[in-house]
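Here you get one chain, nothing else, as structure tokens; it is the form predicted alone.
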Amino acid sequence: MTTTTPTRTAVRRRYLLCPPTYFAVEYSINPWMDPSRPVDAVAALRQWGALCATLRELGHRVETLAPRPRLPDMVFTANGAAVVGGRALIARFRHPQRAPESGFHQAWFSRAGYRPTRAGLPSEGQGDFLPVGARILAGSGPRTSAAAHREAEQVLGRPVVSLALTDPRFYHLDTALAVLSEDQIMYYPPAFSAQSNHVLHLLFPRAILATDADAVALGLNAVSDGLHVILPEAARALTARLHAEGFKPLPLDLPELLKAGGGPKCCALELHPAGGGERQ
């Protein structure tokens, strides 16, 4: 029996992204991040660049949030809101160290014409709430209540797929599953619960998984605008997969973001439009 490889289509998108300019590991809030480790801060600045580069070669709009000292982690702006149909749910960061960076998330998109709302619950953004076709996907864990996916279901509008993620490694849904267009995902299974496991099998049948060497690359944490999917480079693998699934895989070199448990998709916040994006 043939099978044909479906046709992908690239979709214009809009990111919000942060400089590395503070970038640091200066304390250990996930099991990546290690302060006894130097980070090489110029390196760090090179690499956000290349992916900033690479998002603006492909097409699309590139915002960007001021970067603060004393703030680290605001490189990693998929954390700071979730995004959907131009509706915006501030993040509630679970860790103090991060806790200030939402006031300057929600300035940002008062000033940018949305009606922001800040989560009252635990929730981080497009780390845990990821949207796919006419649903979300929602992780549950270290950082994200369960309980925070019923807010996020009201406040974004859409029905919340609630999946929980089990390996502290993976406590970003974002770091353990990728969307890749409206209905074709790839995900880690040993990140998530059994029952997770059967609910992400019947929505996506013929999904991409991940090998161990991948998920642990941070390979997941990828961008996607439905045909080019941005991705970390030892994601060797997951990149065969996905020419054979046709699409086209463009691997980065991050490592020193990595350092904080971070890829691509940490670094970009996708700022879904209400009326979706623009094919090309």
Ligand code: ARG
Second form
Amino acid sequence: MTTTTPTRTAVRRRYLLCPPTYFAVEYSINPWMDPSRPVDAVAALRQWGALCATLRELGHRVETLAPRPRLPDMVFTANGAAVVGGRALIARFRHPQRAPESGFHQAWFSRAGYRPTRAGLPSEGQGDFLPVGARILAGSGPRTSAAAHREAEQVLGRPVVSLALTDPRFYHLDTALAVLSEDQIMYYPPAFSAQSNHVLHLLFPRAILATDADAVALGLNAVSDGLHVILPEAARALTARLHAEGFKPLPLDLPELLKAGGGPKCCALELHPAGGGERQ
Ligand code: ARG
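Next up, the form predicted together with the named molecule, please; the one we just looked at was the form predicted alone.
The complete assembly is shown below, putting the previous chain first.
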């Protein structure tokens, strides 16, 4: 039997990033955050700069959101809004420490020509809402409520598939699942309820499954343009699987930001366009 590796195509994308100028771990709102562990802000900026440079080298457009003092998690722009098909649903953060970020996202999206809607229910943007093909995969758990999925469906205008997150280490969908292309994903089954595993298996029978080691390295917090996949270097099994599936993995470590529970994906909010994007 011969197996052929699928041909993968990069699509030029637009991302919103925010420099970690005021980055720190001053509170703990997820199990990764330990405020007693020192953080090197200069190193964080340098590592973030490498992410920006990589996205630009791949031909993507990088927009920036101005950082604000006293908002140390603002670097994680993907949590500030769910953006699908040119529509934006601004986050309502679960924790008061992050709540003021929403206003800055709202202002940015208004200035950029969107008509952003502010979420009425707790929901944390692309952290928990990932478009794939004609659908949106949505996580419910410590941050986004299941009721917020219905709100997102109305605002974003696409069917939402609800997935329940069950392990506090994987508190956003983008810590446990990554969209690789219009029809392929990778995920960590133990992070989801039995029912959600069933749904994922039905929708994506050929998905790439992450090992424990991949998942605890936050290997699923990956940015894919359909061909190149930026992910933490320690996610070795995932990297090998991506190669075998015709993707081009690009290892990139953000060790300072990992101390806050974040990786490449949560630093890059994809401004998912109304059309299909530009093939390269
Ligand atoms: N400290 C941030 C928080 O807990 C990290 C967010 C990272 N985002 C992500 N999608 N993993 O909100």
